[in-house]
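Next up: a single chain in structure tokens, the form predicted alone.
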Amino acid sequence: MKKAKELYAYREMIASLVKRELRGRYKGAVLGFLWNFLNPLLQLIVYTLVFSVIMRAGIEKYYIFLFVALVPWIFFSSALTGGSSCILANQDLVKKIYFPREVLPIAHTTATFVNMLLSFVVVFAVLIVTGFGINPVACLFLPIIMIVEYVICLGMCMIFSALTVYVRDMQNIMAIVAMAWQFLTPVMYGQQMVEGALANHPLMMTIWNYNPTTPLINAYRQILYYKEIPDMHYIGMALLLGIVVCIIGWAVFEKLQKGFAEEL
């Protein structure tokens, strides 16, 4: 409770850091803030070409199937890779003034979350313009899934931003981990395909299901691609994993931040 009150007292600093990161992310770029929309679109084009034309995934309207999962995945991946260096990137601030160090991963995760929300403007535009449509009732569950993902990303950011202060290689390691993690999450293919492939491997299926991004991506896809109210099992599992990851992240950060000044 004491820590929550302290963070609330520094809310203006968090807002300022979020604005700074959003402005600075594409500073000097010709297209500037438009990259928030172009990045997911360009990735969509590449993956659609590979998996629906070259490798032929055989999924109806594959570009929609992919897009509704790709945007939340980009948020997770960015929180993981960029978040790992958020303490190092602000080391002068850490060494000069006192503030709750948790402010930095919170600000980074929030800025990345805002980017995802902006990208969802493109997602809904594509769903409507192409005539694919949406289910308004199912979409009411979307904010819940987004908040759960934010909590998971914040927990991850807490853990790896703290570890990177001590192990600088962590920044490079996380880039590789994020790339591998994408193939262990049903972003480019569906849950049914995995269940078929792992039907005779219950242990591997359990590990797959307890990947925190699996129920998240499945829930996003249920809402936006299948236009269904998401399975409460997915929401419950994602929420439970989110709480666990966030608690672990907070505990790890609290323990490791004591040595930040010396390590930086």
Second form
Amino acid sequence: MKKAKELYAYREMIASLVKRELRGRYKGAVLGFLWNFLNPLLQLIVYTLVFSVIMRAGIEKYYIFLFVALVPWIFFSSALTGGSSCILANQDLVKKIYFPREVLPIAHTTATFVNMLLSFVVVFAVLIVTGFGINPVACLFLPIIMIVEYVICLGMCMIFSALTVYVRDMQNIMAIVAMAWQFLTPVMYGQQMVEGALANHPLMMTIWNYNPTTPLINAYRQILYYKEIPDMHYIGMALLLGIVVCIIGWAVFEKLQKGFAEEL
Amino acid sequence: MKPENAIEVHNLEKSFKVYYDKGSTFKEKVLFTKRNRYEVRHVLRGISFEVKKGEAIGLIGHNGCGKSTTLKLLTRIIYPDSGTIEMAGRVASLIELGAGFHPDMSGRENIYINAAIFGLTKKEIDARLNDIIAFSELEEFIDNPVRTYSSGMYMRLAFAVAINVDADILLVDEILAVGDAGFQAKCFNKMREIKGSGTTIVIVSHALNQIEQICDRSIWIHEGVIKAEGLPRDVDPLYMIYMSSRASGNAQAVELARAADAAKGGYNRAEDKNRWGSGEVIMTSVTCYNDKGEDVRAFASNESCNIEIKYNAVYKIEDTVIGLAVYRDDNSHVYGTNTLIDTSEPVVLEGDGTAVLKIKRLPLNEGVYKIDFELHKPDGFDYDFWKEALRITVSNPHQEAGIISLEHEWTID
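Any chance you could show the form predicted together with its partner chain after that form predicted alone?
In what comes next, the whole complex appears, and the chain from above leads the way.
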């Protein structure tokens, strides 16, 4: 409770770090802040060219199928990989001045979250402009999914940012883990493909479904690609998992943060 | 925690592991276990003190004694192995200035970022923005990116932010080395103002004169424990005596020369509690004369006073500063100056000689005044400090109040 109050007092620091990260990233570039939109748009064009001209996938409008899952995935993976180094990157601050250390993972996760929101502006523009269309009722569930994902990302970011201070290899390990994790989550393929392949292995299917990112990514796709109301049962499970991850993350962080200044 | 206290520190202990050759990657940790040998260094071995609200204390001690560690523990950058720290109110530290400055952003934007790191909200920063800009004297440059600033401008901006946080407790580590002499004086006055407004201050400094001017109490930390604690005027000399006995260099030669002086029937400095310093150059006598040239200790208000300092240097010393400080007998600091302030050049002293300071008028009210004399290096290292070398009484037939007598005249219509 005391910690929450203190973090609230430091809200301006969180806000200014988020601003610094978003504005600092493209500072000096001619197009500046516009890159936040341009970057996802150009990626989408590349995927469209590759998958509708060169590698035809068996899924209709595959570039949209892929893209509505890829944008939230990028948020998750950058919270994981970038997040693991977010305390190292700010070591000058940590070594020399007091502030609640939780500010750093919170600011990093929030900045990548805002980045995802900006990419979604492009996603929506594409959905409308191409005539693919959206289901407004299903879209009402989008914020819930996003918050669940934010909670999971924050927990992950806290655990790995704190561990990286003690074991520097964590940054490199997380880069590989994030890549492997991407292939274990239905980002580039659909849930049906897995269900088909694992039809005779119910145990493996259960394990598969415990991956917290699976129901999340599926929910994004259900809302935006299939234009359906997402399966709230899975979302509830993901939220539960997210809260558990967040509590563990906070506990690990609290334990490790006392030694930050000495380890850096 | 007692309500009148701002800081309570109980039995603080802290040790660091000093690795001989530290490996931080997984491979190094597993394969080269020998490399992970370390030595445990006990920096603090049980320190306890209390600071009252509105009090200013100075932590002194030689390098590595644990004073900066104590300050870091107070800022909560690091945590103690055992013992507790309790603090009441918002804490700001002038330890690392300009934390979080982004070179590509403007001075104004950086004020917001930097102040936010001190825990200020947007509203609070808005309210202070003009004060901060005015204090930094960067009005014309405030919207330029910080990378275009000179290092002096950068520090001025950083200091301006830190000092305008309005903390309840201010922690300071060797700050007054910011900017040019004018800005330093300004910082110093601001520190006094902050202290006057009731802020609790903890300063770590080697510049004992700064501590004496701001602090109510000095704490001398030695080898991780508190060696002495009390009024700066009482504790600082003990520390200086210790430091000059440690300073090897010419210590032996100087000691021999001074011992020879004493043997010749001269004055034995070492036995005088009010004298300390390394002794390369010493004051052999200090006297004062009135305008008739008589050697007296009683003056009338506004009379002239010539002070004569006789010195003796063991060898040619090129970096001396001759200074004096006047205190009233209740220890209020009345006046202080030195040759560095007045001429901005160190003085060269060789062999025997005399320095004379002519004071045209003593604008003092009735009372007893004590004068300290000091020969020191520009960085504050004492060659010879003579506490209360002169005591003079000033009489003032007019019954004016206060320390000084202002030249004045009434006009009543």
